[in-house]
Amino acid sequence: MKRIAILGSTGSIGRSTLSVAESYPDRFQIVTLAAGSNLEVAFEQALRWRPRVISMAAEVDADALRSRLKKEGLREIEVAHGAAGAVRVATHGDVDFVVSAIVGVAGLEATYEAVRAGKILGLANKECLVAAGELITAEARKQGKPLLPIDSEHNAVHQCLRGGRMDEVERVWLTASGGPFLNTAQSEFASITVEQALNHPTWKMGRRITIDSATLMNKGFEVIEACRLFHMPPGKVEVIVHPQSTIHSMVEFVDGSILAQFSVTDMRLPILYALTYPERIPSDMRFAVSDLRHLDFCPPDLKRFPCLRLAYEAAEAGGAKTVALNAADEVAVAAFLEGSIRFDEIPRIIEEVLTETNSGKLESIGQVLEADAEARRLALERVAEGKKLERPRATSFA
């Protein structure tokens, strides 16, 4: 019996590490979960699924949803709240798998303590690899516990690397939708709307991540993701936009060999994969390799998207700027979002910032939350100046 926390229990990582739960009732155990601030979806699953401890990410929320489980009688459910809430969740005692779903910064001190606590760690939150890899990596070689993607890129690049050893790999073929705006002119880029940026052609997603997808940061993310967790250099690491996103990833071996995993495009998939990991066990997720008819990939362009080239250089010089890459793009799209800047301005905010940002090895998680801080005060500044920002663009900072 496998006894898991969720980080990010209300989301759609959240919601389908559930459901795998649900299907394996007796390999799985739900001990705590941290739930955010969906309060309605918080209280429905501490009554289904009756945590030891279950966090709010407010006080005001925590304590509606203590009042609320007294009322249903159960008072033995300790509900916490914040980061410390976050951190009990990743920690406790009878928790021996910690599945990390939190969007954002906000779950990387969770997240890192949950290493440092020897659990094994499922990550579906690439911002805390983005903004502290090396130490998050480093941690888990010192305790000798598995970092086990859930991600469906890295999942499947996990997955084919099983097929031979680390010193036979030649790259990583990550590969990317390309978005709704794979062909859509850059003249076009500035009057994007936020439905059409919100309209992905092949994955269902939060906001945030789906206006990465489509400015292409979700992938730039992804290969600082692939570096830390496979422990290879930028330039080992590629990739490539396939529309059909039928093929997750690939793996190149130094004799030829390509390695591909395909499978349903269902996020229940490579979350059982970790959860079971090193086994693999029966499903009823089948891909219908009939109905494979065919298959398109081409190079990115990373003048259309920037965003791309901004993650490599960032992945090149490592500490502060992946730090900085991360917050930037956050506060960018939150803009956008809020239809405070145009779609063509996310990466031009996000440079400056970049442009701004002392490279230098980050020793602590403190230091990593400082530098995230400092990096959300650039990019506000830039949104809030928005149109008086004419001065010459940087164009590499590395």
Given for the second form:
Number of protein chains: 2
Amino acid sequence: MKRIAILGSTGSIGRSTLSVAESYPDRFQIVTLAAGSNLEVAFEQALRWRPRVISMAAEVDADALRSRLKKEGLREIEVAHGAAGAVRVATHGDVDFVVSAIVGVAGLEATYEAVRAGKILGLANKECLVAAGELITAEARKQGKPLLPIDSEHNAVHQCLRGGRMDEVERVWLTASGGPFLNTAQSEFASITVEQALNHPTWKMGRRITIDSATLMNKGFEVIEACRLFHMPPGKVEVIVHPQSTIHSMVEFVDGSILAQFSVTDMRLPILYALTYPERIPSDMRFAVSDLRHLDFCPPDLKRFPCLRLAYEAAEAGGAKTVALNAADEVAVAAFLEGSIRFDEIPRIIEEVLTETNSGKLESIGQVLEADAEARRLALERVAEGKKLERPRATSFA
Amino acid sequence: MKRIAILGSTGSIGRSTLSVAESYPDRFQIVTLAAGSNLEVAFEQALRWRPRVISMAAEVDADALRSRLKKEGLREIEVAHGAAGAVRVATHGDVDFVVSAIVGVAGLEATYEAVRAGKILGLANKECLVAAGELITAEARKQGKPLLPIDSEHNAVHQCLRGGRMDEVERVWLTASGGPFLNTAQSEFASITVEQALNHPTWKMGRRITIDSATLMNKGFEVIEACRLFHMPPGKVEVIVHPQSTIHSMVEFVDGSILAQFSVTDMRLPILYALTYPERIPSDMRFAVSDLRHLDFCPPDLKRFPCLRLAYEAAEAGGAKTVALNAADEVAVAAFLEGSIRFDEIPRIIEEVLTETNSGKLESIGQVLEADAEARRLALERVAEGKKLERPRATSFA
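Can I have the other form now, the form predicted together with another copy of the chain, not the form predicted on its own?
Below, the chain from earlier opens the complete complex, with every other chain and molecule after it.
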């Protein structure tokens, strides 16, 4: 019986993890949950799973949840809140395995403390590796515990890596769908609308990650995550565009053999893999190999998608640069979504913030959060400057 | 230093193995060689590699080689011949690893004796597994030694299997190029000429294996080999047509994950993999992943390619049936190549021989060779009967 904590239980990955636990009641026990602000879902989860501890993001929600659980006679469920509550959930003594799926830097501290407490980590939070990857992976190595990626690309890499030793790896190949502008001419990038950018060809996702997929910054983050997870230099992590997203990623070994992984596109599969590793257990998530018809590939175009280049540069520099990359991107994407900047200004703003960020090594989560705040401030300045200049905008830009 | 014997040193796999040994002089030592009938090449190999023993197929060639080596002052090289010579090569006390690459049943005995002597086997000989697979794999299990496949499909499967345990495998997927008649209508199969059948779209190979690729019997043999090598029932070994032959094969695990292997099409790669397993060592055989463009797939058509169905049926039955499948196919293909039967009569003759073959278990290599001879006799009878009947032939059939 594996005893599980979920950081981000009301989000998409959190719910999928609970769905996996539901399918294998003899294997997985849900011990603690950290929810966000969705009180209704958190209440239902507490009723269904009877965790030892459940934490809400806000104190007011925690109070409300506590009184509702009292009415149900569930006084034994401890209700916590905030960053401290998430840490309590992540480090609970009865927990073996922590699923880290809180979006944004909010999940950083609890995730880091989980590793420090010797828990096995299933990682779905991008910021953990992009912003604090060096700290978290160093701590996991110190603890002798694996970091198991819960996203299709890195989970695929993890599976392919079983085909050899780490020192036998020549290169990691991350596949990218290419996003909605794979075939759009560079001259049209300035006039890309929010509506066009949100219209991803193959995935339905949140707004920020959809824009990050359109700029290929999402793939850039994944390059950085791969470098940290698998201790590879950025020069050994490559991206290849594969519009069908059937092959989730590949590993090239020194002898010239390449292993690729594919499966149905269902997040429950990497979750199940992480929860049961090094075992595999039967699932109903079958990919119909006999229905395979066409797989297409092409190299990414760093000219039209400078965000991917910026991510490589930040990965090379390390330290505060990757923190700034993530923070500046979040600000720039938000500004694009509210109509304050053009699509092609996203990489410009990020590049300017990166230029002003030094690449010093960060020694603590506190320093990471400081660097994050500083980069956000710089990025917001750039957005505001752009507004003041009132440059002419392309007419099709809403 | 791995000490190597090659059964079939003058053939294509044998020469590729020597080329690998040439590239890594610090890792591999050639200890013994069993050549075929190419005296000139055998002489050159003896001069270059100074084996302890070299064996020729025929006694007359062995005598000639012995006297030529004497003239060179190489009296210390022992020259043997025939089946006993091959066994001597395969079981030499200084040998760790035997590459089994003699074509046809001629390699059976030496290969079996190599396993019995506790050698690690690199298997490139199809007949060893199709005809005597149950005996050879049982002996290897008894010895606790791995059987390492040296052909692109099974080598790919071997690599993908590293992604999990054997009891976590749901299915093995062998890829097939589909051969020259992938898109030929069934009505045209009766009039396929020898020239058309020898014109394989992607591979240059020997005449029999080229015809076997055109009928998909070659893939059928590979299904049987996979069943034996990986202890899978035939129902768990599937074939998918993949005209580019980029992906060499795949393994589907119980959790729904699929691993696929690809690489350049160079037999030195599976040879190197087998010789160095469980290590991987750097090679110059790089597949340019960034040049990947299109991969196509479709299911095989058992109606137009009944040989594949026959192979599955023989695999299910086991014992003498797979011996007969191989023997009858060899006779039928030879008859087609000399113009005695039509292309679509190849499966008919094999099916008739299989019907007359009982599926008794074979307990020794001697029994395998007897079953082989009996099936050949039956197949030759069928060919002769067909000639007597003088049925009308399609006009385009040469």
